[in-house]
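The chain below stands alone and is given in structure tokens; this is the form predicted alone.
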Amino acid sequence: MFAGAQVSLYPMTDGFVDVILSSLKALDAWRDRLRIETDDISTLIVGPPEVLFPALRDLYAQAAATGAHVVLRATLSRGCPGEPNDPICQTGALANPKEPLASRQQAALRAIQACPSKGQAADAQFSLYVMGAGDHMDEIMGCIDFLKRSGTFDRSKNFCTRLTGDAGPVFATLQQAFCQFGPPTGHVTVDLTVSANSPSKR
């Protein structure tokens, strides 16, 4: 399997190169369990899911910190048809698809419960995306429902759907939808968008 994710990190600030260069340093305590390359558009991190959002929730929570506003934009994928396996990937952290829905939905609550907090806010819209035939409407309802429950949830919105609270169960919310939702061995993905220190908020 191939999982991963391009990431952006957009600073509202005029020391914005200082904001990003220090926030990636929150990738360091990962580097070895993840692949990371950075250019002047992205960075490409690609690994385990249990290691990714983690990852994503660090750097994430070292910009946010700086006080700036700051957005996190992030394309994720698994399972991609179009990219090789690649051993760095292995994982069992995706939902045996013999499992039947309820469980899984269970299941992602209870990791929910058990993530530690952050002691940073987060507010992140995201949409998911199951492909390929059969029942993704199924999955995508499921994960709906899921996420209505989370704890997390704000509220849906126009082709998305809007989570806030502490960063760490966020980011606990975002892996348990990209990973309990959709066929193990399919292709999944997911347009995640995360703001912190917003004036609008004020």
Given for the second form:
There are 2 protein chains.
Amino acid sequence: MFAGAQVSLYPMTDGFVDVILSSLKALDAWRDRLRIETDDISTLIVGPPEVLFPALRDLYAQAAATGAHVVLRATLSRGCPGEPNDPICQTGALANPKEPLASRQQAALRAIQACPSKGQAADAQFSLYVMGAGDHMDEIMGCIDFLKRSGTFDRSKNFCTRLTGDAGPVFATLQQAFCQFGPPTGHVTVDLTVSANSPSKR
Amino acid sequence: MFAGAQVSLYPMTDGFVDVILSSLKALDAWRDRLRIETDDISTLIVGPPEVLFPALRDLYAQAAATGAHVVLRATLSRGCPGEPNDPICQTGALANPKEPLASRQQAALRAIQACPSKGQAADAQFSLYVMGAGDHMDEIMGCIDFLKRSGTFDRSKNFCTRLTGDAGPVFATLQQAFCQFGPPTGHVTVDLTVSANSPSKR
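After the form predicted alone, can we look at the form predicted together with a further copy of the same chain?
Let us now look at the entire complex, which starts with that chain.
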């Protein structure tokens, strides 16, 4: 299995380089379980979902704490048939394929309830894609039903769903959506945007 | 059919609001063929691919011309089974499903050759997702083969492909990738990032 994300931080300030570099320190606590490579468009972070999502949460929270209007953008993927197996991605976080949708939804809701607050607000918008299966819409509809009961659901929009709340439960919700829906051997991706301190919300 | 995008502009400058508002004027020439709605995270643009991609190109070029480091981000979708048919999305741009991959690739290459320059450089990174079909990797591999011959191909990365060049052929390449691969009645999405004036490239 191969899992990871292409991640970018967009601070809407003249001091954007400083915000990015100081926020990257939040990844230090996770670096021994991730592989990280950067170019001028994005940073590749390879690792299992149970490390990837908390690492993204901490990166986001550190950037949001600067007070700047900042957006974290990520293209997440697991199980892409074009990528090699990588031992660093070994995970126990993916749902059992024999488990019915309803019990996967319950497990996802319990994980959010167990999740501590992070002390930073997060407005997220994301799309979940389940590929190579005839019933991909069943998995997506099952995921949307879970999201509506997650406590972080804001609203549905065309092509995506909005979440809002503390960064802790918001990123936990995203992790559950990524791990509990779509087969564990399938190809699942998420297109994610998380916004902090937008002047349009004030 | 329903097609469109959730689009955001991220100018990395204290004057980000001015850059966004002045760049949106580039959409005026296209507004009669699009439906546009904005919130604090993104702008929904609904319309056919042959209008949507030139409109995004013009929006990007106007923002890039400010000289600021600016990123355009878009989640594009066509044929999502969860969206209603919309007359504004009527399109003649999608490939004939009976046409073999090789001749769709040729048509895509001809469209790029016919495309005028825009006078702004564009560094793009994108992922194409083809859903609900058992052979989705065949379509994606066929698309990647076209991209390598497009004249805008930069390199493959994990989870995505980089394009570089003038904004004219770069957005034309993206439009062809979106329209010529995956069935016309299928659900196809693109996760797109286009970067201008990055200090990391200087």
